[in-house]
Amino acid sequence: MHNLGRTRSSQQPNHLLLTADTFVRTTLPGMKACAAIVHISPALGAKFTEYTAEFEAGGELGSTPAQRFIFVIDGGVELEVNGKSSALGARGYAYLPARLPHRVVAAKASRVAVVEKPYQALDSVERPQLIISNEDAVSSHPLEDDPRLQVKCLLPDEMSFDFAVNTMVYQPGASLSMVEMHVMEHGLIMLEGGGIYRLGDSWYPVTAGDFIWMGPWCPQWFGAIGKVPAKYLIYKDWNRHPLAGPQP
């Protein structure tokens, strides 16, 4: 049935809100048999890009001149670097260094959630090396001492990062303790579950497929609703000064 023109979706200045019911898929350079839903990129004033590729088995991701991380949301892909293959099913990922050579390539049909930022160097630190791991192997760790609210780091909190991707699990009623108002920037993907996110002055129910961006400073909160925990993948920019730019 026509929505006549409905849609959850929200774009304000400084956040979005994208739903399944409005994604629009395009072909990125390099892409087999897979398609891009751009979710956000300096198009829109962020300082990343984030999209779903959405893999036909043996379809195959393009290449980056950017540092990329890849979190396989469900089917299988299998990673290429230096001559060595690695399977990633559900919940595996990677991060993959800037002008490291790779292929990234589907098992079977699978949906993989793509960041890519330019990586801004530190004289004082040596660049990160390729991580391949599994979402089931980071041991998690409560937020401010809240046992519903669960956090696993994907990423070490090293200074060689220049950014963190984190997933975070609320059980049913658990919320946020403040509304958070900070200079990181977020992408977020909903993964399971549902509830409400308070984004500036705005308040939306969100659920599985959802996407949101959150400019610096929007201010946001997030409560769980429903029988069942709600769940999300989450980057932001990290460890690095508000005046530093990205280095070739």
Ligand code: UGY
Contents of the next structure:
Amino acid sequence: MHNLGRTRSSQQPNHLLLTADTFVRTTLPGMKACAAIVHISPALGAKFTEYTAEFEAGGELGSTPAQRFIFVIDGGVELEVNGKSSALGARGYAYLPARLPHRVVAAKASRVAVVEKPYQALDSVERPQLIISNEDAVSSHPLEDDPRLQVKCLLPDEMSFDFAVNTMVYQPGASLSMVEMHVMEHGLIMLEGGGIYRLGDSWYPVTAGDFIWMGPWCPQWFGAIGKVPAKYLIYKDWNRHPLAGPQP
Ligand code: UGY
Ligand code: MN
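Next up, can you give the form predicted together with the ligand of this protein, since the form predicted alone came first?
All chains and molecules follow, beginning with the one already shown.
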């Protein structure tokens, strides 16, 4: 239904909020029975791309020359890699190193968050290996000793990884303890609940299904509001010198 040209979506120089009413679907090369909602890409200055892949049963992702991270928001997919097939259910995830041949085929209608980024190699550090896991298997820790704000780091704390993907769960009323401003950029998918996100000099109501990109040094703060916890999946570039460039 139209809303007389109104939306919560907003595109600003250092941040982007995309709400479901403004999503536009496209097909990326190699996709079968699958649509992509591209949330962010280098077209806006980001050094990665993130999209939600919406699969029909039997649908499939195309390939990528970049490293890829997938997180099953709902549904289930089969990941075929190294001659083995692994079932990823809800909250299942995988890290796929650059140029590792693989297939992602939906076992049923599914939504999957996909991050792709050219790998920034480091001399004398081995490249990261394949990871297949589930968020449920990862233990959480409080952010800055606040037990009402729990973080799960889905990738190992190792210099070989040039990005991190975490989930963050805020109990109603919990918030970041400070306005963060940092060199890293973020791609964020609200998975559950909602609250108020400060981005730059604006405060936005946000809810499950929204996507946010925060550019480098974008002022950011979040407070959870409502009767259920707010949960998001958040990407950030990580572990690299600020002068390092991509080496695809
Ligand atoms: O890891 C982070 O920078 C995280 N605390 N940022 C955020 O939630 N906006
Ligand atoms: Mn941050």
